[in-house]
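Here's a solo chain for you in structure tokens, the form predicted together with the named molecule.
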Amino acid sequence: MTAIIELSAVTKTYDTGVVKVDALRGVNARIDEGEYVAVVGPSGSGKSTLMHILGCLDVPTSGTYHLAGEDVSTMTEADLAAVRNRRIGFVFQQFNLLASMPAWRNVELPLVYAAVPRAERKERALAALAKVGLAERADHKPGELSGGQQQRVAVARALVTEPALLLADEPTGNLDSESTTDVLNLFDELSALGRTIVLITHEHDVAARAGRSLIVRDGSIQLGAPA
């Protein structure tokens, strides 16, 4: 198995000016291609911080991070943008959809920055929406969709570039149980198709669906026990 994520001695210190918070204190981790990993741990332990670094949304204070073999800890802002665009799909707890645009326009957004031609963009966006079961809602704006549907639109957006890595930070945190099941079933399907998924969660039954769990405590990873 080839590693898609390799973290070695990664630290992250937030300096608020008043106090310094060591959110990550020397994290070593490896995630292979095609794995479905749940990141669990108590609140404030550093799960989101870890995920932001994995997603290249933030840079580590020290340590190295190889994403698909490339060292991203030394990349420029523009290169990181390209890496995020091509290799990573995000699903956030708050959905983060643009309210002014219909679902399909939200989904095609990563393709805009990938310089994909217009006609192809629409086609791929609609295909991604069909995959999450929202083909007939393509023209609805986020405000006209339920929370679960909005999160599925976000998943479609994360998938549309066919990224190597799907990162989800408490994707079901704002959803009722029925929508949670919908989204998790979707993740199961994607995992079965070989997509690498890293999912942060508080809930044990959610973590149970993953192949293994990374337990974060006080900024370090404890042990990766197979679920």
Ligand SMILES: Nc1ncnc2c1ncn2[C@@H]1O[C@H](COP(=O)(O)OP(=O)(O)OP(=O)(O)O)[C@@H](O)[C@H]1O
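For the form predicted on its own instead of the form predicted together with the named molecule, what are the coordinates?
What comes next is one chain alone, with no partners or other molecules.
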């Protein structure tokens, strides 16, 4: 199997000048292409720090992180920005949709930043919305969509660049139970199609939908059993 994520002895220390906080302590983990993995832990466990490193929003203090075979520590800021825009699809608890724009315009935004031609942007945005079951809602603005539908638009935006990794940070945190089921069913469908998904959550029933879990406690990882 091809490894999408490889962490080796990764540490992250925050130094305020007064006190040092070890947020991650020698983390080792591997996630292969096509896996659906949940990262589970309570507030303060280190899972948010781990998510920032996986998403190339932060870098380790020591250790190595290889994303699809590339050592992230060797990348420049411009390289990291390109990775975040093209190789990682982010889905957050907040939908982060622009209220004045229809769904397809929200979905095409990563392609705008990547300087993709306008006609191709729209075509790919509509195709991404079709993948998440919202083809008929392409012209609807966020305020005209349910919470679950808005999160589906956010997932379509994350998928539009065909990223190696879909990184979802508490994606059901703002949803009611019906919309939560809707979004988790979508992740199941994407996983069945071979997408590599890492889901960050503190909810064990949400994590149970993944193929396996990584349990984060006190900055360290324990391997969870397959679901």
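The structure displayed is predicted, hence computed values, not measured ones. Here the rigid core means the biggest group of C-alpha atoms that line up within 1.5 Å when the two forms are laid on top of each other. Positions refer to the first chain, counted from 1.
- Relative to the superposed core, V91 undergoes a Cα shift smaller than 2 Å between these two forms.
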